[in-house]
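So this first bit is one chain, no partners, the form predicted alone, shown in structure tokens.
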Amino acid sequence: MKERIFLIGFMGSGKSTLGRHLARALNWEFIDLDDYFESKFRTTVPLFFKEFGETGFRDAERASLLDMKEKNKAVIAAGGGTPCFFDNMDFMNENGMTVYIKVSPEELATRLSASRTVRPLIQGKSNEELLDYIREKLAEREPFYNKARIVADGETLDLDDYLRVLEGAGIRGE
């Protein structure tokens, strides 16, 4: 078994928060793919996106994802769109355990509305526009997200639940 966990899901689903807690509990490294990207390319995701467009961004994001093959004992939080391009989802399934943190559109809208993180894709949207945007994007992305080896309820499960599910899949910490 490859000792990598890829957390996938929509923005606001809790990938980074859960990832940090899982990594600590397993005594593994935590990698936020967006942070890794920014370090690798020495710029922010929004600036890179603005300069090179979505195609350029997705190519560079793919290169960052492929770098994860060199990581061992790592919990990796992928960007919300990462699984939906190229064969990224197949790559993650072949090179680790994939976990889709499934959260309802309504809960995502609540979390994103309350978040202090600036997210360019949703900035300036009313609550109704935000919910419509989330529903539309989830409909596009869920066919990819649902290819994950584990689909987990991101609204009710706690860290111990995730650790039990992962242990059942053969993943144990040090």
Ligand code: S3P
The other form holds:
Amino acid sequence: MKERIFLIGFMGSGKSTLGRHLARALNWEFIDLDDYFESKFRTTVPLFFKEFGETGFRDAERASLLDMKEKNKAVIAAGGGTPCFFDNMDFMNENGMTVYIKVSPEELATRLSASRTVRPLIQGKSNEELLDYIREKLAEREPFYNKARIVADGETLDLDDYLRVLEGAGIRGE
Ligand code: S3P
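What would the structure be for the form predicted in complex with the named molecule, given that what you showed me was the form predicted alone?
Every chain and every other molecule in the complex is listed next, the one we just looked at coming first.
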């Protein structure tokens, strides 16, 4: 049994918050892939983007993801774009239980409007541009996200619901 959960979904879908709660409930480790990236490369995601562009970022993000093979009993929050490059989605499906936290573009726009400065892909966008961007990007990304083993309604499920769904998929904590 692979004791790894990959949480995937758009920026602002709540991967890190849910991941922390799930990890605590299961008594597993929590890893935020962006934080792992930042300590591995001793930089920040926005700075790395500025210096190496999105292509450089995706290569380095892929390397960070492959490191997750070393982690057991871990809940891993992927970056919003992680599933959409290389065969990252296949890697996650082969090495853990994947959960797509599905949230509507409108709700994402509300949640993201406050965090535009730390997210390079949405920096400097007005509210209207942000919603358009999310709609377009989500349509492009959902075919990847939908390859997750579990698709969860991120607007209505609570922690106990997730734990029940995971238990149904054979995942139990310590
Ligand atoms: C990105 C999402 C970010 C981070 C980077 C790119 C994306 O992660 O990896 O800014 O392409 O959607 P979060 O989803 O944790 O914000």
